Amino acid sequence: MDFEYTQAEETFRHEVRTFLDENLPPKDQRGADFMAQWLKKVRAKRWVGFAWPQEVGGGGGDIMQQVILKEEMAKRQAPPLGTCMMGLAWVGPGIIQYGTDEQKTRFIPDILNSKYHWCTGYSEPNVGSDLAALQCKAILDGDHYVINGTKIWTSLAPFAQWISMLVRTDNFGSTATKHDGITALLVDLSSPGIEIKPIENMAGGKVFAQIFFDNVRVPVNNRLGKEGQGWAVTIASLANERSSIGEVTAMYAKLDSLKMLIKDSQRQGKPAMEDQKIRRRLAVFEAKIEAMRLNGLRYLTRQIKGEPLSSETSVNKLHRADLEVEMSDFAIDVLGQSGLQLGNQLETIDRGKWARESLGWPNVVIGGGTPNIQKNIIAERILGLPKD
């Protein structure tokens, strides 16, 4: 494995810095519209949505672009690279690749434009992991679906404006499998008929929420890809995943409070990192952290190589979900009573960061997969072992 990078890698690289050294203050130090002139200037940089081609308004980064800029924004701690995360994430790539112009046309520009929030509706109750066995039914009138059924789990709905979702237009039985009755939606969270309900965590969050949909009507205009071709549009929508350097450059950076934190802090009377036991729970932290940045690098070298992914960001997703939950209860533990404080207080332990993150363990251990389902990926597509 080659680890130098291109002197027009390290080019792009020093462009990135450079403009981060320009527009990226102290957090004290930013105004009230930092972050509308923040989405401005990285828009017209074509940073977001770097990946997307340029013919719809992306950057047309390379894979080794791509992975240069997350990185450096990781490093630096820099506000995201747009608000329409799952637009950007997944439902932008869906329609970029499935879509009609007339989609792209009314949905791609305020994506990269921020102008509102997307959710994507995959898991719904009593489903469990076998998402091809999903309930929720839409039924064609005229030109329109009519929707119902319901979605549960669904990320950031609470904030949303417009659903990417996933209905059976087949009854079980009248198609060769259960994945062909399949549809993709687009779905505005204002028509009549839907209700959505946040479930809020034990830390006070309310970033899922469980959707209802009660003869929602749908425009036939608003389906992605053909009718029955939901699964092929999801599948190729999640296929987006990369490899996760920008997400292991976060946890290091996570790691690195974390030892402030302890630095910071007493055990019985002592420094609280004069502790062998603390020492250990850290390196091992860091073992992790760097299994995982290798990882990712044996991801990257795939695609640089040309080799699709398929399901090897598993192993990451699994990895990254643990240590968030470990690291976050180990400062708890650290902190002892004082670290539960939750609120943005002055007098609350880095403004109760700690607690939030301990107690709001759903929002990294569910969304994107909860670990049964990445364990179960692992398993039966990576090491070829019997279905769960």
Second form
Amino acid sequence: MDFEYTQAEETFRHEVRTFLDENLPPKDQRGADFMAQWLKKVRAKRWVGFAWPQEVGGGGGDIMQQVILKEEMAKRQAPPLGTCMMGLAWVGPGIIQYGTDEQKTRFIPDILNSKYHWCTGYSEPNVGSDLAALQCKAILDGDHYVINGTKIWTSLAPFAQWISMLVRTDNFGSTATKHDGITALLVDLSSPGIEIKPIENMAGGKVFAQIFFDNVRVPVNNRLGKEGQGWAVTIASLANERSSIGEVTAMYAKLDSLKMLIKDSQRQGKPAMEDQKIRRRLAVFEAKIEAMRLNGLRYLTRQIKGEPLSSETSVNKLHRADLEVEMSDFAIDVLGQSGLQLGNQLETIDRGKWARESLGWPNVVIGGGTPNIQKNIIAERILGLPKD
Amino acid sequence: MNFGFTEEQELLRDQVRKFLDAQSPVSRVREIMHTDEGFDRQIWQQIAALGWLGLVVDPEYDGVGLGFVDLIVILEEMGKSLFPSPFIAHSLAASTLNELASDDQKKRHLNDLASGRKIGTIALLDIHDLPNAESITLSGVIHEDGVVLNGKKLFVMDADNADLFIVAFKDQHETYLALIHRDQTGVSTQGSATMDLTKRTGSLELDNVSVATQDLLLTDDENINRLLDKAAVAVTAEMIGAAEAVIYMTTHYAKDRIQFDNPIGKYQGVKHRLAEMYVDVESFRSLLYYAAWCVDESPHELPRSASLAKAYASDAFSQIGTDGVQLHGAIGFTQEYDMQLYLKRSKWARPIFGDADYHYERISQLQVTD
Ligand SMILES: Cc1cc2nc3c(=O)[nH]c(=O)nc-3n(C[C@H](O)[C@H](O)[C@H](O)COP(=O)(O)OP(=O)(O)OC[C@H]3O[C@@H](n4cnc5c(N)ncnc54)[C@H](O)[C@@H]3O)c2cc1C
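Could the form predicted in complex with the partner chain be shown next, to go alongside the form predicted alone?
Time for the whole complex; same chain goes first.
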């Protein structure tokens, strides 16, 4: 065991820090044109698509450099490296791995340059956790697929220009072979026959939507991978999720702001920190976050050594899901009634923030695969228990 | 950056595994734990020959000169097999002398421990709820030629089997460790059974015991707390192995046992609980490995990292022990079935060197003073 970084890694960390010192003002001093400038600069540094091969315009960074970059950025609460979130997270890696040369030149630069938003269409009204049962269908007609059906909970659909989606091209109605017959398509959302209806979530945001497809014609050129290969394409791009290092740094930052909050709060007429239950809950959060950090490093070590991971990332996902709910509920508990206020009437900066966050957990807890599904994954793939 | 074990450490793990499977399978553990001494001196001598008893002792005192991370590799496997022996107590005693004793003291005591001629243990605590230096009450007045000690140490691991006791006491200002031999006049021990027969503890009674200056070691609270942290780390390492064994046994049982026409492992009440156990063991495993690394490589981080590991493990493993039995149904409740032995270990491990409440509170105190 050693937790040292190599000279080259230290040099890279220094480079990142220097860049952030020079180009990232504190949050409250970021002006109106800050974001545009930031995006240009990080693009010029080739940090956008940092792990992507240089041939497609990425940074060609290795796994440790990625960790360092994420860690340093999270420490400074840096904004994301691009605004095309879905493109950078899932769609781009899918195209790089399965796309044709034509698709790569057509889509990758725009993703890297934050030209427009992508969204990902997996879920349907009757298809959630059991994704392979999807029914939205596409029939080949000459050199076009014709899509009929619907997708739902599609994040960013109200603002996106393109969708990377899964459709059924074969094995209709068969549950035994449901994983086959799925195809991935890249679809222009301005195509005729598409209707997008935003859905308001409980926190008041209108970020996801239901999309209806009525005889939408998509050129065969826009198929990602072979026909029927959609399941493999999806698994591969989901597996792109690397370490949870940046995430952990953000969780530590959240823990710090909770501690600040507690310092200034009263509980039963006494400083909240004097309440042993409060102290214990904070310490339990710390143990879980530290466990996430160290689990991440242990799995990272295995990746560096070239040992394939099974589904170990589900371990941290489950911690993250718990923490997401528990930490914001904790803040509300400590704040008592004032924690429920959405506005800033009570003149404490934090107030309002915690109320909003306490309604935001489904993003993480449901959006990334529910805890029950994560437990199934661990039980079945790691422990080898029978499927249910 | 490498948060994994070296090839040598993996080889050591293999060696330990093979040795324990051959010499001390659970069937043998059951025999040993019912003997008076509670451990097998023949196996102990074999372990000595393998070098494990002096693992963390410098080579010049007959040791192997390895570190705490190597030690926990052995402990994890011992925990898996519920191996009954004074290994933890002995290793902590040896490690303490190796770190703190004078050359003369090492020559007189450490060689004996490293080679297995004598068994060592630590006798620090007087009030079991507070495993820290600040709550040591045994006191003695230092004279020109040593000290005379009167009092009782509680919860001394392997008290009845140890030859050498490292005893903490305070005089007016300072904290000391006294190296006391079982043969000295006025020394007696009183072993007591706990629910886990593979773990022996007892009390050490000191009735006008004179300790010569050459067997005194002036130290400080920080060193005592470091020793207690190392103890917590050692115990937690065994908890990993034992908890892993529970998951292994229960998973196998869940695949085989049929109810309502299906293996019970198909039901989420069973499989999800097993997945949660896995998450917890993975997590306190990571916390513990890091704490073990801190012992030698980053001592200032040890208090926090040891407390995080022991706190998490204490709560998690105790629930794992209980649920391991519960998920087996009635067979888990029988003497004959091994699961009960692991349940008892989980109960034993929970309060030893600080339970979850103690360590979580300590973590929050560390935060305040940060
Ligand atoms: C904020 C947010 C953003 C999202 N963004 C997108 C997106 O961009 N694109 C997209 O395609 N989808 C998106 N989703 C959808 C998300 O992927 C699904 O919500 C998720 O997969 C769960 O599916 P479901 O909602 O249909 O719930 P269901 O699958 O119907 O599950 C309902 C409940 O049943 C449980 N359950 C289901 N199956 C099992 C089982 N086998 N064993 C035990 N329990 C089970 C679940 O755990 C859950 O508690 C988003 C969701 C959220 C909340």
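In this text the structure is predicted, and so the values were computed from the model without any measurement. Positions refer to the first chain, counted from 1. Whichever C-alpha set is largest while still superposing within 1.5 Å between the two forms counts as the rigid core.
Fitting the two forms on the rigid core leaves the C-alpha of Phe107 displaced by under 2 angstroms between these two forms.
In this overlay on the rigid core, Pro80 has a C-alpha that sits less than 2 Å away from its partner position between these two forms. Shown in the overlay between these two forms, fitted on the rigid core, is a CA shift at Asn201 of 2 Å or greater.
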